[in-house]
Every structure is written in C-alpha cells, then in structure tokens.
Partner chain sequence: MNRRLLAYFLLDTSGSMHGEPIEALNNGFNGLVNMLRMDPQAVDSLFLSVITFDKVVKNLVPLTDLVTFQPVEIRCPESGPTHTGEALEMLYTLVNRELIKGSSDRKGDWKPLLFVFTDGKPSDIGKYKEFVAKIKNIDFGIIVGCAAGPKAEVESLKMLTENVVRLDTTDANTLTSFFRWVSSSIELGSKSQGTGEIITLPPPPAELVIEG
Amino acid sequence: MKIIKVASVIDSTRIYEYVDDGSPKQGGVKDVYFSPDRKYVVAFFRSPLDFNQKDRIKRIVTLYLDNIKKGNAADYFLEDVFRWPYDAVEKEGKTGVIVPIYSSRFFFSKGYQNSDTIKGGEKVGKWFTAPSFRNNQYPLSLDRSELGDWLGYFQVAINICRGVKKMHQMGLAHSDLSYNNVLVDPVTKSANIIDLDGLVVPGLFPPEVIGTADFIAPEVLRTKHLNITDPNRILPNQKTDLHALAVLIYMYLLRRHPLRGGKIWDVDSEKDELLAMGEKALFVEHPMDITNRVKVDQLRKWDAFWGDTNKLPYTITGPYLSELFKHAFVDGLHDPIKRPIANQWETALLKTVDLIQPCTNPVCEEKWYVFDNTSKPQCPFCGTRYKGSLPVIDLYFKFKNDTWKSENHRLMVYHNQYLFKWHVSRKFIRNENISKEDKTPVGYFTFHKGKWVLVNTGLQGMRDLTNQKDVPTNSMIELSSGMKVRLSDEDGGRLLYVTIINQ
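Isolated chain model, in the form predicted in complex with the partner chain, this chain only:
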C-alpha cells in the first residue's frame, strides 16, 4: 500500500493524494482510488484519453462547474444532487478526475436483513428498484430500516429530475443515466447523480458509451449496428436522457421495468433483448396494445407483488404522472421529441405529492398512496380503506375580476397537512430556488374536535368568500363542502375550493 501524489492539470500547484493498494474499485471505464483522508477519490480512466476527451474533462471541471457555482441553488446542486468532478490530474499518460466522496447516507448502515454482507456498501439504485429485495420472505431481503416509504421515492425522483434539468439547461446530456449512476437513500429521501465525467456536449464532444442496459433509448439500440460515422446512427443525447429518466422514475415508484413484459421477439436471448429494448420496444401497460403484458404466472414469487400490473397499474401514481408515463412510453417511446422534459416530471411529481395521503394502516409498508379520485379511497399496497370524511381542495387562479379558473392542482387534506406559499400564489413556484423562509408553512389543516379546520398561520388577505368573512392570521375556519376561500388578495393569489367526501 502506498500513497501517491498527483498534480492538477488545470493548476499544477494543486496536489492530490491517493492510496494505491493494488486493487482499485473498478467501474466500467475507470479505476477508483481513495484519498488518505477519504474526502475525495481519484478516478483514472484505464485507457489514455485523446485530445478531445481531455478537453471535455477540463471543461467539466472548470467551465461547467463554475457555471453551476454561479447559478441558482449552487449548494443544493453540488451537495445534494451531483457528485461533480472538480479537478483533473494526469499520471503516466492516464487522466484522472477528482470527485468528492459520497455522503455517508449513500452507504448501507444495515443492508441485508439477515447478514452484514453489504453493510457499508453503496446504495446504487438497483437495490431499490428490484422488487425481491423488499420482500421480507426473500433470503437476501433488505432490512426494513433501509427501504423508506413510498413518499420518499417521490422526493428521490424529484432530486434526479432537478439534476437532469440542470444538465440540460447547461446544454449537456448525461448520456448514461441509470440506476448504477444514481445513488439513492430513500430514508433521507436523497439522490446523487454520479459518473458525470462522461457528459456529452452536443456537437462538441460525442458520447463514448451508449448507456446501461435497461436505460438505453430504443432509437440508440435500433441503430447500434450502424457505423459510428453513419448519419443515421443515433448516439446518446438529451432526448435519450429523457427516456432513461422516465424509466428511472417508473422503476423507483413501481419496482419493475416498463418495457420488460411477456412478449418474446426472438428465441435468441440477445436478439430478443435488443428488440425488446430497441426496435420493438413496447410499454407493458400500453393502454391499447396488450402484446407485451407481463405474464404473471411466470414471475418469481418474490417479484409477484410489484410485478403484477393488474394489481398495481401505473395509474396508482395519480393523474399527473400517468399522463407523463403515457407520453414517455406510448407516444414518445419511438418518437423522442414527445418525451416529457425533466421540468415536466418535476412539476408532476410535486403536484402528485399534494395528492398523497397517509395510509391509516399503521403497519402498511408503503405508508402513503395517491388519492384515486373516488369517494372510497383504498390503499393499493395493503388494501386498507380510508375511513371517515375526507376533504379535497382544488386550487383556482384569478382569470378576470370575478372569474377563477382551475389550476388542475388538487391538494389532499389529512391531519396536520401543511399549506405552503406555492399553494397560495402563482408567483411562488416550487423548485430548488425556494428560500428556506419561503419553505415555512403558512397554514395547516387539522382534524379538531370532530371537524376539519384550516388554521391560518401566516397569510395576509385570507377570506372565506362563502361566508364573506376575513380569516386573520392565527385564526381558523371550519371546512365545509362547497366552501370557497381566497388565500391572498395579492396579484397571483389563489382561491381554494373545498369538497368533503364521505361526510
């Protein structure tokens, strides 16, 4: 074991150290060494890079890094979303990148339920997208304490969307988005996009990988037999990132692959795989074409719960996400321009979080589910029906003087549900730029003495329009069906309309 020093190729006064014990961690194209203090890693490309490749790395660690640092929510992106390489080194003709170490939350603190085999191991996404690991009958199931609840995966997906959104805004494509390149922690609801040195700058630097199986876009596989210089050959780009993003979101929420169904396209496994993910790719839950439906009787018993698309159809993710899944896997599967962009996914995920309600079954493993727009909501995971009255809030915006139009945004009310500024006004958009102060709730809903009430904790100009009464700060109103409440009288202020189900 020796400690080796290397100098930055950007600024030769910057020196980095790594421990070489002869067996680095091997990725697809890199060997990874840790610094002695384990604050960063030095990841060397195994093959020497050409001029273009080196130039790209330099830009990633200078230009694009600076771009993030100077932009909005820089800390959020650099701490919570990306492991962005921040310097480049060279040793014996090999190029290396300096990458900050992963936060400890991305290493298993327990891992498997019954052994320490993966304790301390990286939480790559695959652990959380394969159904077997969450089945406690499975001999190598993950410990409950590692799995989080369903709501956590929404926040995980939101973080990934924001990362993709940011890269695309900068004109970059990730080109190899997969569960191997995203670390997740459903418990703290975090996600980190890693392996960013392969970023593609369209028109300037071509991609070097076509992606990882399960996430490669159909058009890339369909044209992969063509020569790389053939104009018809499609290589990873922003649109293929959007395919991978949709697959990731689907897999995190539904723990199965959207294109792996029962249809056999060729008796040869490799050819079948190429067709199923490429030219012939077909959504297993296609609303009209049932060719590729999952054959439930062929599922392993560990996979049967999540694998059965009849029991847990994609529509359990609610109306906003269902719409986008259709765009991604029906309309846009072979028509990349129709794929939803990262920002659309982010918005739909955030709106869906407002439709989520807690399951009343205290031992429900998923704990949350999306309101299904019926008068008798039922948890799709454990089957428990909701008991009691249930207020539903629809948000409206002022169109003209007395005309309010629907925002197509619904908020489910549950005991101790909060109301935030982004509900109150069109001027606040819920995204990574929101300040800490603006994340403070301005009201909350609670079930108090047998009645549903809304408590105003920070709103000026709130008024019950049904009863023509102002609702000052630190007072409350009882909710009743048909009630209209103006949340703010400022420009962009919204109105909420109350419906109470099961009254």
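What we label the rigid core is the largest C-alpha set whose atoms superpose within 1.5 Å from one form to the other. Numbering follows the first chain given and starts at 1. Here the structure is a predicted model, which is why all the values come from computation and not from measurement. First, how it differs from the form predicted alone.
Once the cores line up, the CA of Gly22 ends up 2 angstroms or more apart between the two forms.
I have the form predicted in complex with the partner chain already, so could you send the form predicted alone?
One chain, no partners, no other molecules: that is all that follows.
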C-alpha cells in the first residue's frame, strides 16, 4: 500500500494524496482512489483524454464551480445537491478529478434484509426505483430501515429537480442523468447528483455518451443509426435531460418505468428495445392508447403491486404531478419542446407535499398519501380509509382591493401540521434560497379537545374575517367549514378558506 502525491494542473502548488493498494474502486470509465483522510477521492480516467476533453474538465472545476460558488444557495448546491469535482490532476498521461467524498448517509448501513453483501455500498438510485427490493418475498429485499416512506421520495425528487434547474441555468446539460448517477437516501430525504465530469456545453463540449438505458430520450435512440456529424442526429442536450428527469420522478414515486409495458414491437429483442424506448415509445398509462398497458399476469410476484397501473395509477400522485406526467409522457414524449422544465417539476412537487396526509394505519409501509379530493379519502397503498373530520385549506391571494383570487394551492390539515411563511405570503417562494430563519414555522394546526384549531405562533396581522376578530400571536382559533382567515395584512399576504369534510 502506497501513498501517492499528485499536483493540480490548475495550480501546481496544490498537492493531493491518495492511497494505492493495487485495487482501486472501478467505475464505468474511471479508477477511484481515496485520500488518506477519506475527505476526497482522486478518480483517474482509464483512457487518456484529448485536448477538448481536458479543457472540459478544467472548465468544470474552475469556471462552472465558481459560478455555483458565486450564485445563490452555494452551500446547499455543493453539499446537498451535487458532488462537484473541484480540481484536476495528471499522472503518467492520465487525467484525474478531485471529488469530495460522499456523505455517510449515502452508504448502506444494513443493506439487504438477510445478507450484508452490500453493507457499506453506495446508495445509487436504482435500489429505490424497483419494487422487488422492497418486497419481503424477494431474496434480495432491502432492510426496511433503508427504505424510508413515500414522503421522503418527494424531497429526493425536489433535490434532483433543483440540481437539473441549476445546471440548465448555467447553460449545461448532464447528458447521462439516470438512477446510476444519483445517490439517494430516502430516510434523510437526501439526493446527490454525481459523475459531473461529462457535462455538455452546447456548441463547445459535445456529449461523450448517449445516456443510460431506460433514461435515453426517444429522439436520441430514433436517430442513433445516423452518423454523428449528420445534422438530423440528435445527441443528449437539455431537452433530453428533461425526459430523464421525468422518468426518474415517475420511477421514485411509482417504482416502475413509464414506457416498459406489455406491447412487443419486434420479435428481435434488440430491435424491440430500440423501438419501445425510441421511435415507438408509448406511455404505459396513455389515456387514449392502451396498447402498451402493463400485462399484470406477466409481472413477477414481487413486482405485481407497484407494477399494476390499475391498482396504483399515476394519478395517485395528485393533480399537479399528474398533469406534468401527461405533458412529459404524452404531449412531450416525441415533441421535446413540450416537456416540463425542472422548475415546473419542483413547483408541482412542493404543492403536492402540501396535499400529503399521514395514513392512519400504523403498519402502512408508505405512511403517507396524497389527498384524493374525495369526502372519504383512502390510502392507495394499504387501503385504510380516513376516519373523522378533515379540514382542507384553500389558499387565496388579494387580487385587488378586497377581491381574493384562488392560488390553485391547497393545504391538507393533520394533527400538528405546520404553517410556514411561504404559505402566509407570496413574497416568500419556497425554493433553495429560503433562509434557515424563514423555515421556522409561524403556526400549526392541531386536534385539541375534539376540535380542529389553528395556533398562531409568529404572525402579525392574522384575522378571522368570518367572525371579525384579530388572532394575536400565541393564541388560537377553532376552524369551521366556510371560515375565512387572513394570515397577513401586508402586501402579498394570503387568506385561508376552510372546508371541513366528514363532519
């Protein structure tokens, strides 16, 4: 075992060390060595890079990294969203990148339920997109402690959306966004986008690969046979990233692939794959064309529950995400310009989180579900019906004078559900720029002595408009159906309209 020293090609005074025991961790195109203190890795490309490839690496670790550092929420992006390379080295003609080590939460603490084979292994996203790994009947199912609950996957998806949004704002495309290039921990609701040394810069740095199977956009596969210089050949770009992003979100929330259905396009399996994912790609839940519906009798026993689109249709994700899935896999599947952008997905995910309510079944594995807009909501995962009264809050904003207009934003109430500044005022947008202070709850809903109440913990100007009473800080009001509560008298302040079902 040797400790090797290498110098930065950006600044030769910066020296890095790595441990060489003769058997580096091998990725697709790189050999990875750990630093002695395990704070970073040195990842060497196995094949020598040409001038253009080296220039790309240098820009990624300088120009684009600096753009993130100088931009908004730099710490959030560099710690919670990306594992961004921050230097480049060379040794014996091979180029390496210096990448911060993954957080400990992205390594399995237990792994499989009945084996420690992957204990300590990386939590790449593919472990959490297939139903088999969460089914006790499957020999290689993951330990329940690693899986989290359904709500966790919404925050995972939000992090990924913000990462894609940031890359696209900088004029970059990932080009190989897939569950292999995202680390996930649903327990802490975390996700990190990795393998960022192949980023595409349109007109400057072309893609090195066409992507990973399951995530390659149909237009890329459809034109794959053309010469790379042919103007009709479509290579990975920001629009193809948006296809991969939609597939990732669908798979994290529904644990199946949106295009892998029961239709066989060609008896030759290779041609069939090319058609099913490319020219003939068809959403398995297409509302008008059912030819690619999943054949339930062909599903493996441990895939049957999540794989059955009749049991768990994409509409269980609620109205906002359902609309975007339709845009992504019906309207935009073969028309890239119609695909939802990352910011649209982020907004829809955040609004859907406000629609989520806890399942009352203590042994429900998913623990949360999206309110289905019925008077008797039911958990789609375990079938448990909600019992008791249930307040539903619709948010309104002041349009002009005393005219209030619907935000098309609803907040489900459950015991000890919080109210935040981004609910109170349009001035606070819930994104990566929200400060720690602004994440502090300003009120909460609770079931108190058989009644639903709203407790004001930090709002000035809150007023019960129905009963014409102010609601001072550290006081509470009982909720009733039809009630109107102004949360703030400042410009941008919102009004709550209360509906109580099952009373």
